[in-house]
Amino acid sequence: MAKTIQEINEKIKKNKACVFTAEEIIQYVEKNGIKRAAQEVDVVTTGTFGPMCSSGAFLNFGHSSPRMKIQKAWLNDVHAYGALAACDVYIGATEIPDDDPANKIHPGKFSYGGGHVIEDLIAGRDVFLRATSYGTDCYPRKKLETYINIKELNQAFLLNPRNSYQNYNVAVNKSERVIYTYLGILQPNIGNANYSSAGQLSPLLNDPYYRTIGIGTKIFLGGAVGYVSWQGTQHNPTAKRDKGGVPVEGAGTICVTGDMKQMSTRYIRAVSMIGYGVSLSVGLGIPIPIIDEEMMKFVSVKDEDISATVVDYSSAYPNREPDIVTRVNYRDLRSGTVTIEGQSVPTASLSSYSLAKEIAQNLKTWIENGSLLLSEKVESLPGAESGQTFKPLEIREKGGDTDD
């Protein structure tokens, strides 16, 4: 029998809601059955926590006197992006300070970046503002520089383009020498495999399709309430899926959003990589109505059940055509081992699975006792029926397209 979201609120506003996470559903529906357990069971919270290169936050600092229009920014040195007109900026989480001793290239040093700004922002830290500005007969100040804490600021929210990603690469290196990636240090012939998911409590793994999340609906992020503002960037509804619609590859993202002056820097977390530059480990959670059958499905999902592709990153990757090397499971990624090529090769997590179930936990503890209600989408994601897909960029010369 289907459930609304409506009819689920109204028993978690008595107290009355049941309720468990991703980890927890998996062995109750073995035990129970796929339609038990959608009659009895009203929510499963799901979370992950893990590098989010797409992410960054609008800061408000109020009007300096005489007032300023910022043109050019930079907060502990990092650059910001000041031309939002006033007093507004954006600091994104990979941006690092021109003069950094690693500068994303150099292989023996971490770096401090946009990433480190907002955490040091969320935990309280002063952060010293230097700004410039060209001067108007209205905003005449061309220059500022002081001190800036998050309590004193107006507004100050989190704003990822592209997050929680629905399964991704594993990374391996073919070649004979060391490289430095996005998903860490890999060792040359396929020395170590790296991944960044959590697998059976991934957020969208566990609702495949996007039936009950999209724009509108309520999340846990980096410790406070955030919301699902758009698709996110590089959004693939198209991408590869394995018989029961679970994705093989990275497919959709979403866009999200929230109040740093609530987040905790337990949830979000800078994070320097040697030879690639800077981060942000991102707490992500979502609550997923148990509106009917399909869902309780699609919410026991397993990590035995969910395949990542490897891909070689040391030459095919960086020239954007990647080399599929095989496809291998979660539960094989997480024992810390995996057979590829008929080596077995050690594999390591940038995602923390821990902090993936703690953040599954926070969010069925607000859902028991009443303090978080779900939220109906007001709009859906883009789905494979809308044809939508990740294209690459195309270099041409200029005047090179045509009208045909």
Given for the second form:
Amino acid sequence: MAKTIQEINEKIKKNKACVFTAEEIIQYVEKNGIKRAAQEVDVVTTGTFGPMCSSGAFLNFGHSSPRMKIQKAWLNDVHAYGALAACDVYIGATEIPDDDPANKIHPGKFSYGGGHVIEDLIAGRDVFLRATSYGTDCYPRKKLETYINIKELNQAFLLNPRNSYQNYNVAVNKSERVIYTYLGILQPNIGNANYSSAGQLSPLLNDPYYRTIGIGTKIFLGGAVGYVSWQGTQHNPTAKRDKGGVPVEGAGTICVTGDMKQMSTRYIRAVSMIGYGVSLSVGLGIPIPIIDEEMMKFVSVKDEDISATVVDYSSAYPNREPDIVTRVNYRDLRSGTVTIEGQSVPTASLSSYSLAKEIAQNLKTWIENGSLLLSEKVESLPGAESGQTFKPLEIREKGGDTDD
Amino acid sequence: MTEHDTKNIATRNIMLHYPKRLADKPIISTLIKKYDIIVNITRARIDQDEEGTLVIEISGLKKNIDAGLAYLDDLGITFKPVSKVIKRIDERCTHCSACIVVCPTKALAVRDRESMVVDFIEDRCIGCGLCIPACPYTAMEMSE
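Moving from the form predicted on its own, what structure would you give for the form predicted together with the partner chain?
The complete assembly is shown below, putting the previous chain first.
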């Protein structure tokens, strides 16, 4: 028995929709079976919260008097890209101040950057804007220094080109020295294994073939309503999948947009990764309409059925070698220890499972109380049948062959 | 040790500040050999200017500890008792668990694998400070 999204929305409007989180649904399906669960349940909510470096914000300041065509801009001394129309800028999550020592004294601290500017804006704190330009007849101002606040901006929206990675690497370090990565501090000789996925709660792992999640899908983004605006960069629907269709390595991604003025710093947080850089943790959740039994089967996926690829970040990863160490599942990762090369290895997560749960729960509440209706996707993401891959960059001469 | 002795045993956590002129003196060794004090070094740091900070747990007979501390005082080493050195700013913690693999005493640990909440068990904390740079959200702080 198939349901349409319109039928589900009618139930949501009458406060009669039956909603589970992607964690709660597992037991429900185990007890009642796929068929009955598909009939009874209308929506399953997902969530994830973790560092997502491909994030950033578009800001419009309004025009100063006299007007200025902002060429270069800094927010709290962090460079924002200004080569757009006069008073639009884009601040990227990973930008660091021009005078930051970075890794000159290794490992660098990276205590402030683009992610922190975004968090400061969402927190409602004043941010110092400095801008320069060359001056034109219509935009004569060449310099500008002022404080701005998100309340006064015309628009402030996140446009994150790659969020919510469908599965991710587990990082280990097979070398003899400590290494500092975007997946945290990795102790030598496989001293720890760090991962970053909400596993069974993660949005794209609950809709592995992007049947319901597509362009136009309404989502939870940073505590507010946002949208999937495009396929994400590096979207790779042809990644390796297991029998159930679940990718065993980084696969699909989404580009998302949402109004920062409605967001909360509980779900958008700046990140300082020692020895690596600055980033932004993004809280994101997607409601999945249970349109048929197949969708119910997909959302009932559990941690033990989701594998992740363990990669050596001291050698294979930086050198872009295809070698993998092994595969482990999320039940074992979440248990605190995994076995890698016969050795018991403690695990740590860079994403927060407890916030992922909270986000899925929030979405559930929004739908149950009728404040969030589901949207129909307006276009599908490229699927496994598209043949689209994640291509590497080969270093080459103009018009010539690659050097390897 | 007799029962009388056991009653007179004391354990204290102290933070010492070494000036540069004492950097090459065998001070800890003296505390152990001359004053019969058990010393457990929980944190040690030498700055670029060769001044040092040391957090130690000392235990022994009360009279020996008093004599040992008087010896440090005579040398011109400043010291102060340490109670809770590390604190967590709870509203900054996102419970990611990046800290748990660097904590040597499992003072930061995920005990409930359902909620996946990271607990800070202060009794287990030795003030080593390894969690401070490991936390992406600057939720761990040293209060001195």
